[in-house]
Amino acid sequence: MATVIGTGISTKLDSFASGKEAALSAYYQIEKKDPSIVITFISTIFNQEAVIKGIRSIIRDAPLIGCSSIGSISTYGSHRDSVAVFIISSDSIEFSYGIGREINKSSRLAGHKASKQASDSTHSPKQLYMMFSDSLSGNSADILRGAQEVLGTSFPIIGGGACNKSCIEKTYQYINGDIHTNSVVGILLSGDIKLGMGQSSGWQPIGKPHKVTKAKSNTIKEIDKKIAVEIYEDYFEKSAEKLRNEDICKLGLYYPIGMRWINKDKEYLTRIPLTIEENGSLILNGDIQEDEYISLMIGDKDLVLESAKKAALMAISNSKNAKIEFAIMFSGISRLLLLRKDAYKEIDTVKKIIGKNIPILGCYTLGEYAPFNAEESKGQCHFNNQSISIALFSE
């Protein structure tokens, strides 16, 4: 049998019916074989519990994991306001999973607990860890560090932050029949499989670099010895109060803060400001160090599509000409908002490189986990924003 992928997408407005329709479509595609795992991404326009019940009305027993998202990514394209159900049925891949709670109290501990629970299985060899975290709680970079404490800094990790249409609404994480928030869920894939990974961004710096002169964890207090929010006040000619009222996170999706990556002229790690504190500090969705040089960043449609090509070519190269069975793909919500009606072009760009009929499963995320400059999937993983990450699986 090897590995079979079923994909179901539904945009029905009735939550239960949408979950049921997507699950049924995916189940028929695997010809009613026994599902090994169910991965689902659900828009927050739906009643989350009703959707899960709809999925479970078709697929009752298989492990289920996933998160909320503004939209799904599949071989069929980009689908906003949808329920996506992906079923993997495999006799060569084994799956184990875990959860870490209360990200806002200790992001690192939550990441550690989820990966430890997932890796406690006897399955081997361990190949890839995929995790979905609450993007609006805690420090996403620390969640990754917690996972790396268990798995190692060069172990392949992919996934991202659960998201929705608003930066202030709840996000959701799913594990089996339970719906969580303020949590991270992860799934470990093990077995005799080959893996190729790639990532890229396409966001570029604007203006002169600035120095972070006071910061702690994911809070920037001062930039160039001035109150942190002034970097946005000066550029957009808006007061901190106005930026706060208009939701700094929405602005940050288009204009994040970028840190130049070590020894790379054009590679940046980006961070999105989630909130502005009363004292003008910026709370980011990932940490940043004092004395770091940063820039405001901006996206360009052509460069974003070029980065999708770069990530796909990198993943193919790391696959060593093996026959691709399926792909996992995550793209930053910023890319979707920038491309708008052309979002399908990003997926088409990837398909032209990996093969137009290769099953793709994924969603849009608020921050992505992926290795930088992966060579045979052994690049160190980092948390980034505005990026695309791809994992290709071969048997």
Given for the second form:
Amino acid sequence: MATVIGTGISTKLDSFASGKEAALSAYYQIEKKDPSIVITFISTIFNQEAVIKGIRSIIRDAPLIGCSSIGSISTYGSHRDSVAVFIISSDSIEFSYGIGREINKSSRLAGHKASKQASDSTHSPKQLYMMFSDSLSGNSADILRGAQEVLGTSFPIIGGGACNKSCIEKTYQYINGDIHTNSVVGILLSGDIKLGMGQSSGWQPIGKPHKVTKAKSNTIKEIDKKIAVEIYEDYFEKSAEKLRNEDICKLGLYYPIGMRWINKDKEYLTRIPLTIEENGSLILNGDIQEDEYISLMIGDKDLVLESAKKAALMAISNSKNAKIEFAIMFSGISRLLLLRKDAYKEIDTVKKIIGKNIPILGCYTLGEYAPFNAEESKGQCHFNNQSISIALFSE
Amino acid sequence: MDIYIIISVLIIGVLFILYYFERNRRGGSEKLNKRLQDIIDQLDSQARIIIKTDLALNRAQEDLDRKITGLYTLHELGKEVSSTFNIENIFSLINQPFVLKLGFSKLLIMLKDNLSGMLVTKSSIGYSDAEIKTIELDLNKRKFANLLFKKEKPMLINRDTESASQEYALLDILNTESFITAPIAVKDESVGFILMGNTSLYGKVVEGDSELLSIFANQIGAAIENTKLYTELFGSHKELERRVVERTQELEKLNEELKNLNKMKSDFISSVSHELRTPLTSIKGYASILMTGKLGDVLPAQKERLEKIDKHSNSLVHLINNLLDIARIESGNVQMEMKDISIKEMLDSIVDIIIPQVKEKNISLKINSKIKFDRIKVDPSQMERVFLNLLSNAVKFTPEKGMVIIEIKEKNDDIQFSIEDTGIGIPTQDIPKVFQEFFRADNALDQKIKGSGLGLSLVKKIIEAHKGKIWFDSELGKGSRFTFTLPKY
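Alternative state: the form predicted together with the partner chain, after the form predicted alone:
In what comes next, the whole complex appears, and the chain from above leads the way.
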């Protein structure tokens, strides 16, 4: 039997019916085989509980994991305001999962706990860890460090931050039908499978570089010896109060802060400002180092599509000509906002490279976990934003 | 000593020259750095312009996307609205996903109650039941109706821009940071309002939302009007249906009674006819015996009377037989013995029978046949009665030197026969009664011509038993044409 994936997407504006429709469609696609795991991405326009009930009405007690998202990514394209249900039935991949709560208190500990729980439940060779975390609380880079403490620094990790329509609304993480917030959930894929991964961003610096003169963890206090928020005040000609009122995060989705990554491809790691502190410090969704040179970043449709191509080619190259069975793909919410109606082009670009009939499962995330500039799929994973990350599976 | 002085002077000189060159170099580097810094600052300024333009473009795109999504969502609702006539069903479609997809977090639809005139909540999203109760109380108590649905245009209220006390109070009552309302109008009369709002500072309601809300309010207004019309129409339809059912039941009852009466009549005729036929046979038998003279000589005057008895007995037997046949056909007791025959042969034999009467009145009889296939499946003896009846009527009622035409043609799946005469015709008032039993048309000629009034009734029964139809056209003083159809072979 190997591995089969059923994909169900519903945009019905009735929460229960939408969950049921998506699950039923996925279940029929795998010809009603026993699900090994069910992965779901649900838009926050829906009543989360009702959707899960709708899905459960079809899949019963099968393990269910996932997160809220602005939209889903699948072989059928990009769907905003949707319920996406992916049912995987496999006799070659073992799925184990875990959860870490209260990431606002200790992101690292939460990341550690989730991956430990997943790791302890399997005895097969571990291949890939996929995790979804609350993108609005805690430090996502710390969550990743927590997972790496358990799985190893070079262990392949993919996933991202659960998101809502705006940066101030709650995000949700699901595990076995329970809906959580301020948490991280993870699935560990083990067994005799081969993996090829790729990642790229496409956002480019604009304006002169600035030096982070005072920072701690994910808070920048000073840039160029000036209050951090001034960087946005200067470029957007808006006061800190106005930036605060207009949602700095929304602005940051288009214009994040980027750190130069020393490599041949001139890639940048980006961070999104989530809030502005009273003293003008910027709270980012990932950490940043003092003395680091940073730039304001800007995106472009062509560069985004080019980066999708680059990530897919990298993943294919890392798969070493193996027959691809299915793909996991996460794309930054910023990319969706930039591409808008052309969001399907990003998926089409990937499909052209990996094969148009390969099942794809994924969603749009606020921050992505992936091996940065991975080679041989064993590169160290980092937390990035505005990026696309792809994992290709072959058996 | 001098050498030391010279060396010292030389060293000082060299140092001075070195100092001079270093000072010049530093000056040049600073100039270069300054130039570079100027270029960087210049590029940074250009970057600001690019960012500003890019941001404006993104915002415009966002607004456009929001409008497109809103219109698409309303279009989807519109499809549902047009397929249902139950307003409660429409309100049930306005759920949380619908409101969030339109870009709002709160929704309130209130309609004025027809009897009490109070505002009643029909749909709400983002409010608890307790909140709705409070809102209803506040809005009804403080007479906000004028403000909420007497305005022609949507009303937009934002906490940070609003200062008027009444509007500001609404923000508190409705527990929102910004909202927009539009009146729901049915036939140009405001019957309620729709309110959509956001609690978040970041998702403020904007002026562009008014178009969307107006469309939404119009949809709801049209739905209410359609539902009202449909309910009225449905009510009248139901009443009409009820009346039709009532009348149908009455008619069925009457029809049943008529059937019973008809059966009683047929049974009565049948039984009376049987009772009459037995003594009649005896009378006829005895009259015949008497006429033979076997029981004694019969005087010419007696013979004449006996012949009259025989003749009238025959008429009576004929009448009784016709009556019995009608009763039998009606009750379904007579089965048609269908046989495949030639139409031409059938007509020839009938004409042979009728020809003496035709010749006697010097009437011209014509047969006009337009059929290609000369076969038909009928009960020959019954069909003979049909033709004899119709032809003898035609001959009877046609004055001397008149004309009778038999026409045969194919019509769709039938063969159509018609017997046309140049006779006296049938008066208009008698037309509906022609096929009734014992009916005889009221005219001078008719009075002279003898008949039972059963012939045409029997003809109709026989044709109907053959799954055919009969009708006629007639013009008083000009003639009649009886037409009947029989299914093709």
